[in-house]
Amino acid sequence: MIKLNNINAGYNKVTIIKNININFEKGSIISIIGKNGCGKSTLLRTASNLLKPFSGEITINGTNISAIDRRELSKIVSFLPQHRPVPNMSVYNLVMHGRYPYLGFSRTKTQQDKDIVENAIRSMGLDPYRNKNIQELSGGERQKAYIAMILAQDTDIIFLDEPTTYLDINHHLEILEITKELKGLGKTVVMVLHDLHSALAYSEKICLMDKGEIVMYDTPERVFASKEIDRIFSINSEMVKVGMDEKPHYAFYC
């Protein structure tokens, strides 16, 4: 669906990511992992067209992303950054922001827009908080509100930059389960994760980066078996079995 060909990108003429060739498949969960400063967030911002590449081409369904009108692109691609200001507004109004690409010049909200927002709030379990100020919510509740906004935006491709950072374990797992629900809706979810176990456990594909380049892009099992994670992070790892659970579990040691 979205393809990056020979991408080089960065900031202030300094190249951060280079020789990037990758295809994010439709209806899958892809996690980008790597050490701090390796270019994970830069790759995400470039793929979502928030950062223009120095060279190379990004296409969506064969169309160059730069040729797509900004409003039309925001109906296809959504991006949730790791760091953002916390607005002084209600949960309902924040989620309604997701509908802005669909509103005309009059900004008149149709019944369809309102129904989509209601469904997004309900699906995230935010009904009790709909009229609360975003600033009054816990980190986990706030993150769910932002994801509800992304749901209301109704894009096929969703980029999430560290969506579980600073969350307690319950909200951490809840957000990851939500990514599976998004995939079930046919969405392509590409996220940067720092938690290696979560990335391996919840993704169809792993994009492992080092020093601005993609080292490996494959299934979690193959990336893990390659021992490239161990080399890049200078750790030791092993696959462990937990009870009767057939799902693979991963352990990492310094």
Given for the second form:
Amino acid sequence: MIKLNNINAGYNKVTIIKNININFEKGSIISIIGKNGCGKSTLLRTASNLLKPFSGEITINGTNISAIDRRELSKIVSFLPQHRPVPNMSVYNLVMHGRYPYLGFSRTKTQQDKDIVENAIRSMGLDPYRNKNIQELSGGERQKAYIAMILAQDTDIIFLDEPTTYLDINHHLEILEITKELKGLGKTVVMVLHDLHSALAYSEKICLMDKGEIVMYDTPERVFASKEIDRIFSINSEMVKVGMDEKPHYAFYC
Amino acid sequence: MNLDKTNKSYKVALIIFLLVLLAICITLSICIGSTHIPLSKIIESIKNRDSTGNNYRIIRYVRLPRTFAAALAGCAFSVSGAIMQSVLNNALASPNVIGVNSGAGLFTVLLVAFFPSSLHLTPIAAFTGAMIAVFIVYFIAKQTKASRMAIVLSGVAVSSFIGAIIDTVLTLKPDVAISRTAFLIGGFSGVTMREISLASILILIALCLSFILSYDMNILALGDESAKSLGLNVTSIRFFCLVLAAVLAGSAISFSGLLGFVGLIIPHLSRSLVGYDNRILLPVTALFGAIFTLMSDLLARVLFAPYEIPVGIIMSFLGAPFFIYLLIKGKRGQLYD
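Output the form predicted in complex with its partner chain next; the form predicted on its own has already been displayed.
Following is the full complex, with the preceding chain placed first.
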């Protein structure tokens, strides 16, 4: 689906991520984990073409990303940044902005645009808030409004930079469940997560990073078993099975 | 009063109300002055086209240019302020705060002082000065990642630096062809159609382009990364919008002088009426700016009649308390939070 070959990237000529070779497969949830400052967000920004790499190439279904027109790319790849201003606009208008790549010169919305926005609002359970100002929403509702915008953008690949940080546990879990639904729609979800348990429990693949490089890219079970997480974070870990269905639960301690 | 700012009929009603108000202001501006000309006489003299009649000459050569200039400058400064506030995400941005006015002022003064035979190029000079100031602000915005405080502080610094140069030029060449006080405070006294013809074309083109780009400005409010991932060319749109703001402010300065607060207060007043959607905000700001400037100009003419005070003074009297109100209200200089 989206493939990074020998990518080196960073800011102001300082390399943050190096020798990145990774392939994000279609229809899966991939979590990038690693210590603060190890280049997780840089990797996400580079893969979504927000940051031009110093060297290497990124391809989407075999086509070089730099050969794809800006508008066309925004119909394939969407990105939800962690830090962003909170605009003074209604939920409906925010979600409608997700249709921006599809609008013509006159910026007129078609019935199809409106239907897609309605669906996005409904599927995020935002119907009661549609006319509310984003600034009046709680952190969790706000995050859902942004995800509704991403949904309206209707891209195959979705990059989420720490989508659950600062959220209450109920909203945290709700957002993770939403990523599962996105995957169910055939989308590829690549996200940076801080919560290691959530990353291991919700993803098909884990990309473990350290000092700007990918240490391991494998299934959660294998990454966990390798004890690389323990080494990088200098912690101990344990997996316990909880509940009737014996779901794996990952615990980390000093 | 709790009005639904997103309601379509509310917006239409507001636009119609503002258009009517503008028409009233234009009529008053033509009627009232040191010589009062009743409406019936105005219609009569326009019908007769009697170029020797006193009334006709006053209307044709004094009142009409002045009315047109005030309305146009009000539009231009206000929309320029609204654009800057939107694209820099800064409630305190406006042509006079971030140094665009002084940049335009400097080049106007330099042209008048050193090339007095090229006065017809004043709009171009003002626009060039405004552009240079915008370049500086844009560079600072980029360096500081659009930090609100840095932009405003550097605007203050740039303004006072340029102000010093303007003062130096005006002191060393006191016989320049512009009135020092009138230019620095801003006003429309003695403006002619010839002075505003080129500026008005530039302003009208820039207004149209800014209305066309209003939806893209809304997308900018989502933040650079979100806007980019939606396919918006953030760097060029932001830059082009700032160029439009510079064209608007620079052109207006070329005939009105350095008018103060209008570019700051009108966008805020308009936002409190119609919200943050630039598609409706910009036209409302344009109309409101024209009305406010026409009314201020009228006050400037009638308050101490037969003496006249520069309109900039009236605007600052009205604008400064509003500015303080804005600070007390605790907007912290950020537009979208």
